[in-house]
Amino acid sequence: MPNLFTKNTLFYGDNLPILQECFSTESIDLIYLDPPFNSKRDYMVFKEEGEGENPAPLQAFKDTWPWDAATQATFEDLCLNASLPLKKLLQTFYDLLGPKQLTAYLVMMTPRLVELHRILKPTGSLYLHCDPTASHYLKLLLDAIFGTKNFRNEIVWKRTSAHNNTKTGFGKIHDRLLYYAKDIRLVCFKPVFEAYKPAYLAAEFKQDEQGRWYKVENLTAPASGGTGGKFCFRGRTPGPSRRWSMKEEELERLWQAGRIKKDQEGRPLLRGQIVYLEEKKGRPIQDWWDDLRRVGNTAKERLGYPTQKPLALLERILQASSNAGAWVLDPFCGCGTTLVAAQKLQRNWVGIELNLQTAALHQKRLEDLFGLFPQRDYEVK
C-alpha cells in the first residue's frame, strides 16, 4: 500500500483509520505523539469572535473514555487478533482495573500504537508524551509492541515550577516522554548538547599561558573484564580496576601534540588529557529536562490551546532523532507545534487531528510563521 500523501500533509479525522489506510509500512522516520492523558476533563480553546467581543470558548477535545459498546468490541477484537503478549497484557489490565475509564483509554491507545509501530522505519524512533496518570500502563503496552530491548529512555520533563497543591501529596510538576527505537541496532540518534553553566565553567576550566580555556579529563575507563586497554604507556599502567580508554597510537598522538599532562618523573597522568573549551560541544542532554519551560500565559508563542507544548521541546526531539528531509508524524496534532518544529528544521511532516475546529489554528500558524498556504504549499485531507 503506497502512502496517500507525497508532500507535507494535514489529515483531519480519526487517526486510526487514517493510519491504517493512508500510510505504508515503514514509511515514517520519527513519531511524536501527545495523546490525551485520561485526565477526565473537557479541554477548551478560545476563539476570537470579532472586534469588541469576548473570546468564545470552543471545545478542543474530551479527555474522558467511557467503557461502552464500541470499547467492548475493540477490546474483544484485540483479544482475538492481537499478538500474544498484547492479548495477555490487555486481559491483565481488564482483570486488574475492570471495565473502567482507564481501561477504555488503554484499549483506545493499543491499536493506534500497533499501527505507529508498523509505519515506523527500522531506523525510526517514537516519543510518547504522557504524565504519571497512565505512563506506567503505556510503557507496558509499548514494551509489548516494540519489545523491551528497544526501550531507550523515560525522559522526565519538568514543565513548571513549584505548585501549591501539596495538601495530600507532593506537587505535580513533570511530564514523561517514553522513547522507543524501532530497532536499537539501526536507530538514528544524535546527542544534543546544551551550553555549560557558568558555575561549571568556573569550577572545571582554567586558562593556559596563551589564554585558552582548558580542562583535564581522564584517560582511563573502568576495566569491566577482558584485557583491552591494559598496557604500559610511557612508563604508566592503569590500576587493576582501570584500563586506557583509547588505543596506544591515539595516546601517542596526544602525547606528541602536548595534550597529556605529566608527573614529576615525566610519565603521563591518568587524569591528564588536555581538552580545550572550544573543542567541547557542551554538556550532553540527559534524561532529566529542566531547562524547557511550559508555554506561559504571556509567552509570545502562546496560542490559547489548552495543552500546547513549547517549540523548544519538539526541536530537541527532532534534532536528536531525525535528519533534514526526514518524515515526521504527529498523530495527535493538537495546535501543530510538531509541524512548526519540522518545518523550521527542514523535515517533512504529517499531522493528524480529530477536531476540525483546530484547522484554522493550524493553517494560520503555518501562514504567519512560514508563509505557507493549504493546497499550494501543503495538502489538507
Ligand SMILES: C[S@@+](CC[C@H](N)C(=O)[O-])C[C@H]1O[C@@H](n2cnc3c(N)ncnc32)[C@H](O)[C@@H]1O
Given for the second form:
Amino acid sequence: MPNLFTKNTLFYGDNLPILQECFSTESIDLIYLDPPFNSKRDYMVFKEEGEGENPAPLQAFKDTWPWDAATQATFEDLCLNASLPLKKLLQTFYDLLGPKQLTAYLVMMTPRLVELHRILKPTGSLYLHCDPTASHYLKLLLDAIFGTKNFRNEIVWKRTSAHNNTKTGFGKIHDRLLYYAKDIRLVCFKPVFEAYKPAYLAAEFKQDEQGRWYKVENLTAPASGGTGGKFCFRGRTPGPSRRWSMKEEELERLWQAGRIKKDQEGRPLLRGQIVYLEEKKGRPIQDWWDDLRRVGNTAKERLGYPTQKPLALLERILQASSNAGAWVLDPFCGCGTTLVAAQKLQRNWVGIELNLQTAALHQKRLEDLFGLFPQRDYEVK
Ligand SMILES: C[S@@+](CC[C@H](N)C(=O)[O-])C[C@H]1O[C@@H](n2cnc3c(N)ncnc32)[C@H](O)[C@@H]1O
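Same protein, the form predicted in complex with this ligand this time rather than the form predicted alone?
Then the entire complex follows, led off by the chain already shown.
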C-alpha cells in the first residue's frame, strides 16, 4: 500500500489508526515525537474572547491515563499479539506497577511505537522526547521494539536553569530525548557543530607569526580506532596502545605542507598536527544540550501552546538525521514546531494532532512564516 498522502500533510485525529491506515512500511526518514509525558495534568490554552471578558480556557490536551476498559482491552490484545519481548515487558510492567496510570500510559504508547518502527526507512531515525517521569520505561519499550543495538543516544536537554520544586528533591530542569536508528549500519547521521566558546578558544588556540590561529592535535588514535595503522613514519612509531590516525600518504602530505611539528631531532611529534581555526567546523555537539533555551514568556516564537518546544531543538535534530527532501513525521505535533523546522530546512513533513482546536494555530503559523495555505500548499485531512 502506498502512503495516503503525496505532499506535506496535516492529519487531525488519533495517530494510531492514521499510522496504521495511511502510512506504508519503510516510508519515513525521520520521526520526532513529543507525546504527553504522563504528567497527570490537563493542559489549557487561554484564548482572549474580547475586551473586558475573561480569557476562556480551552483544553489543549489531557495528560492523565486512567486504567479503563479500553486500556484493559489494548493490554490484552498486546499480550496476545505483540512480539515475545514486548509481551513479556508489558506483563512485567503490569506486575510491577499494577493497573495504574503509568501502566496505562505505557500501554497507550506501545502500539504507536510499534507502528512508528514499521514506517521508518532502514536509514531512518526516531527521537522520542520525554522526561524522567517515564523515560526509563519508554527506553525499555524502545529497546524491545528497535533492538538494543539500535539505541544511539540518550540526549539530555537542559530546558531551564532553575526550578522551584526543590523542597523534597533537586530541581527538575531537564528533558530526555531517546534516539534510535532503525538500523545502526545504515542510519543517516551527520555531525552538527557549535561555535567554540571563548574560554576554549583562548585555552586551545595560539597565533603563528602570520597571525593565523592554530591548534596542535594528536596524530595518533587508540589502537582500536583510527584508519592509519601501526608503522614507522619518518623515524617515529606510536606507542603500544596507539596507532596513526591516518594513512602514510596523508601523513606525508601534511609533512610536506609543513603541517606537522618536529622534535629536536627533526622527527614528527605524535601530538603535532597543526590545524588552523578556519579549517575547524567547531565543537561537535555531544549528548548534553544546555545551549537551547526553552520557549519562555517573552520568546518571539511563543504561541501560548503548552509544551511548545523551541524551533532550534528541532532544527538540530533535522540537521543531524535527515537530508533536504527527506520525509519527516511528528505524530504528536502540538502547535507544529517540527513542521516549521522541516519547512525551513526544505524537508517534506507530515504532522498528526488529536486536538482540532490546534488547526487554526497550525494554519496561521504556516501562513505567517512561509505564506502557505491549506489545500493549496499542503493537505489537511
Ligand atoms: C507535548 S505536546 C507536543 C508539543 C509539540 N512538540 C510542540 O512543540 O508544540 C503533545 C501533543 O500530542 C497531542 N496528542 C495526544 N495524544 C494524541 C494522539 N493519540 N494522536 C495525536 N495527537 C495526540 C496532544 O493534543 C498535544 O498537542
